[in-house]
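Just one chain follows, in the form predicted alone, and it is written as structure tokens.
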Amino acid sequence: MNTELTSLLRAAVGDAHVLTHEDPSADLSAWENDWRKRAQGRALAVVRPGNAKEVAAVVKACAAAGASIVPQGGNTGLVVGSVPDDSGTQVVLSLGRMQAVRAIDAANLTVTVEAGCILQNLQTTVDEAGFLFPLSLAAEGSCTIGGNLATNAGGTQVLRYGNARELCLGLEVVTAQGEIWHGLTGLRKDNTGYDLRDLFIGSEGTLGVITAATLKLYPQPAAQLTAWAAVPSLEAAVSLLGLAHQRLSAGLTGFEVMGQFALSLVNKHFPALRVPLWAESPWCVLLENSDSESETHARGQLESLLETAFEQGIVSDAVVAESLAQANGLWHIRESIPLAQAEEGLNIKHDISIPVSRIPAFCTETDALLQREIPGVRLVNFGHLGDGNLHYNVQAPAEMDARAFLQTEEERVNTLVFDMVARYDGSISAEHGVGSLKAAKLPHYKDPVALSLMRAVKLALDPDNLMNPGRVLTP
């Protein structure tokens, strides 16, 4: 136990906001356990600062002591990137107390918010002010803005609004040396040198600590309509996407694809959700039309789109939500797939991106490869077809123990899938990040010049490798 360091940490943030194992009443498990239960670490301390100055003081104390720091938001990540190792020497820097929405600039269409603010709370706050913050994902009730930016989160509306990077205009960051970069600009044009903001977004806490951000807002749409369509193939789903782009243009804000087996798991484990059309079709699509004119106009566009799709044979059946409650129910089915898969047993998750035009061929070839290599393997394929991001997950054969499958087959399955992703000019991480789970894989699939540049950036900004070491880049 480094008593000198913990004394400095207590002085920086107050005794009540430094938790250690020396205190028998302190339970650090919420900060030390990975959300997917893939890893359990042991922290020297969990420190909960209340503002950027306190974060800076914590970072300076840790840097002086040579103690590495693990920044943490909602701890909902999927690549083991926000929990400490088991050495008992790392400091978990939890941003959970920094939750304020500092300001909404209506004329500039921006909001400035602290890193610990839960995404859903931000959505509600700006909605009450008459605006839309379009970042939306399944973990929005617990994930935080800082974590969203640190991983460059995607979600269901990337098709229209882009990833977290595209939604951010400025940052406040504490550097690895404990200095504060005051970069909370709301400017959409600023050509005064390197774009430092984009270095920190997606860096997973390896370069510095994001403490606040200025984000883009949008006017609320006059109407949002959701449709659920059964399609005969992935090729048909891609054709429907093209038709939706043509007919709905910027109004197309969501386009999700879900395989039959993925939906069968929701039907099995959450029958009350009443999954539509899944039993009769190999694939279903969930699409959303956001309209600035009226619900009547939006419904007319959507119905015209579906009529044309029926005529072309790319949709076999469809349901259009008649109310907001029905629309939310359809989206809830989509967002319940990971939960249903967890109920089915441990599994191997992949968060990949492929050019949309090549997704059908990728799935055909990779499905066949996996089923040939592991007879009976079950594929849980779903995701954001509109932006080329699939959650191409692998479930053990029904008769095989899931934990044994994970232990014996994960490395082989990952290599088979990632090699195919590379063949199809894709990425092994679309929106979840690299963390420690994929760090050793990155050198095999990332351009060597790109990796060299990334290492140079890391060395320049964090020369002592104290910021979330072992994540993204291996030593």
Second form
Protein chains: 2
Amino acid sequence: MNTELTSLLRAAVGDAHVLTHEDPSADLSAWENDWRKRAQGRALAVVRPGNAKEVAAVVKACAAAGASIVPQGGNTGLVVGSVPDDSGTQVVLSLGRMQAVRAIDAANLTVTVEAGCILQNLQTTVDEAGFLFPLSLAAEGSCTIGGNLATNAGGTQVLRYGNARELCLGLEVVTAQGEIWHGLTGLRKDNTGYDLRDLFIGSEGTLGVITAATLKLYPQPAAQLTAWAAVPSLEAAVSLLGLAHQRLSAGLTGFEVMGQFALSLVNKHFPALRVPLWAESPWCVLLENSDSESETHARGQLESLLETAFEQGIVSDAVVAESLAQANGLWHIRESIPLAQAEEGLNIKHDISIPVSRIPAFCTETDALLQREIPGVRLVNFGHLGDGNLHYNVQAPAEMDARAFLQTEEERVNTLVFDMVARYDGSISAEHGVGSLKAAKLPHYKDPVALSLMRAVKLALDPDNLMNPGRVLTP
Amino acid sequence: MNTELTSLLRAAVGDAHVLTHEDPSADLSAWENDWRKRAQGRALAVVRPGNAKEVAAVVKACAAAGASIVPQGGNTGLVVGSVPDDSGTQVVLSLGRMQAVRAIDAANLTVTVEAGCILQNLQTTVDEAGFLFPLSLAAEGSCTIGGNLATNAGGTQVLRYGNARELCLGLEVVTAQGEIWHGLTGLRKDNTGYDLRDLFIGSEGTLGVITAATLKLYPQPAAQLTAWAAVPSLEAAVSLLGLAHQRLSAGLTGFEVMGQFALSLVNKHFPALRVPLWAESPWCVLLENSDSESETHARGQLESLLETAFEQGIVSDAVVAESLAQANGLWHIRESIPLAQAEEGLNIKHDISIPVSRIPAFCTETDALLQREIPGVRLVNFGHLGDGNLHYNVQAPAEMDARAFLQTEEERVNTLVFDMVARYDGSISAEHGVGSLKAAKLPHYKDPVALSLMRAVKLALDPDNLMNPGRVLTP
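Given the form predicted alone, corresponding form predicted together with a further copy of the same chain:
Entire complex below, previous chain first.
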């Protein structure tokens, strides 16, 4: 127990905001454990600063003591990047108390918000002010803006609005030296030097701590319409995407693809959801059209698009949601695939991206490879086709015990899939990041010059390797 | 003369592609002189490699000899960032021979192109394939993609499509060590480590040499309509912008503002252009609506927007172009302001950005300050209001000699304007970059922590300061 450090931490943020195992009544498990139960850590302390100056004081204290720091937002990440290791020597720096939406600038279409603000709270606040903050993902009820930016979160609206990176204009960051970079600009153009903002975004807390951000807002669309289409092949889905880009332009805010087996699992485990059109078609697509004009206009556009697609033979059947409730129902089916998968049993998950044009060939070849290697294997394939991002998940053969399948096959399946991703110029982590989970894989799949540039940047900004060590880059 | 280095360079790229002053018939002035005549350099050699491997060999040869490298594209920059100093020791690395458009991936909506490709040639090539590459700026007939990315170029379509940064997905870069980073990805999502792409974009050749890029394409709009509106004040222009965002959403591809004095100069020096509505109004606005549907639809939207704006009193009069020729004519007026200014005489140019919401107050206060300091001074104010980017230019009082005005007042006017920009949380270089011209100013206007982070990155990636030294960061 490093008592000198903990008293410095208490001095920095106040006694009430430093939790340690010395206090037998303190329960640190929410900060120490990965929510998917893949890692259980033990922290020296959990520190909860209330502002950037306190964050800076915490970082300085840790740096002086040589204690490493694990920044943490909502702790909802998927790659084990925000929990401490089990050494009992790391300090968890939780941004959870820094939740303020500092200011909305209506004419500038920006909002400035602290890192610990929960995504959904930000969505609601700006919605009430008449604006849209378009970042949207499954964890939005618990994840925080700081974590979204540190991991460059994706989600369902990337096709139109980009990843978290594209939604951010300015940052406030505490460096590994405990200095505060005041970079909360709301400017859309600023060419005065290197792009530090994008260096911190997506660096997963390994270069510094994001404490606040200035983000883009958008006008709320006048209408949002959702359609569900059965398509005869993945090639047809890609053609439909091209047609939708052309016809709807930036109105196209969602384009999700779902394989027949994925939908069959939803149908099997959640029959009340009434999955449409899945039984006769190898793939279904969910399209969303957001319109600044009216619902009538949006519906006309979407129906005309689907008619043309039907004539071209790239859509075999389709429904357009008649109400917001029906639209939500269709999205709910899409979002229930992971749960249906879980009901079916453990499986091996992948979050990959491939150039859109090469996705059909990638799936054909990888499906065949896996089926050759593991007869009877079942592929739960779905994702954000518009972004080239597939959740290409691998489920045990029906007759095989899922736990045993994972134990014996996970490593081999990962290698088979990732090697194929590399052959198709794809990414082994499209939106979830690297964390601890994929850090050891990176050297095999990342360009060696890129890796050495990354190491040089890390060494320059955090020479003592205090910030979230072992994440992204292995020692 | 460093003969050992020049023979290494000749070996790397071939005799024909190394130009030196040893050859009395060689004319190096196109590579040595700033096109706005603000600097005249003398190079040790101009080297013109034909591919990334040759670029790498050039960089390695220079690094071994300790010679610094000035990467150069079209040499059309506005901040003296791409010409050598007058020492005769620097090597100009021209990307001009690397012009290939390597591949268009239609379904992925991407194009891969070499750094030396002229922007207009890229626009034309993808246009012929049915796509739009939206980067557009005055120098497009001579500037190159590599330079556009190295300086994060802006232009007239930023409002909808972003700066050069937002249009780029992947890069091929030769590092300061002469290694090639193969990062030509066409992925829209890739969270496998630090964002090196955005680190090189906008770094003005000081961290490495961009040799190729994979860029985003867009479907061509079905129609593009332009309107010209007189507005009673800059506040009204900002309100009109907000209304246009709401009504046209991403269809709003241009929103330019022009002050009365700026338009009066166009009217005076180019009367044939027939500037509309300028005489009775302090400000005019040019709006562009790009539509994926039809011209009729685009016209309906634009007319309805202007009607509402008229009712709200934020537009006093307006015309919508009846033909493409008329639309081009309106844009031509906007683009003629710098030429009209030049006809009127030398002036002090600024390329600043301010949060959109604060632009009216900034202009009121800065106009008053300058008029107080320099009685009779004339302000040529125009720019990309949608991006918060003003070309806030200062012209001598009518009775004063322009050259004398520049000599005595330029430094003082710059300081007055930049100090005010800083007070309004703006940027002293919105789209032109830093180069040599503003490098010495940066320490006064940039956050000190940001500057020290920039220096740390520079030292990490280019420890011997060989890449475009003295640009962006002063020694």
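Residue numbers count along the first chain shown, from 1. Between two forms, the rigid core is the largest collection of C-alphas that superpose within 1.5 Å. Predicted model, so just to flag it, every value in this text is computed and none were measured.
After superposing the rigid core, the C-alpha of F270 moves by 2 Å or more between these two forms. In the core-superposed comparison between these two forms, the C-alpha atom of D401 has shifted by at least 2 angstroms.
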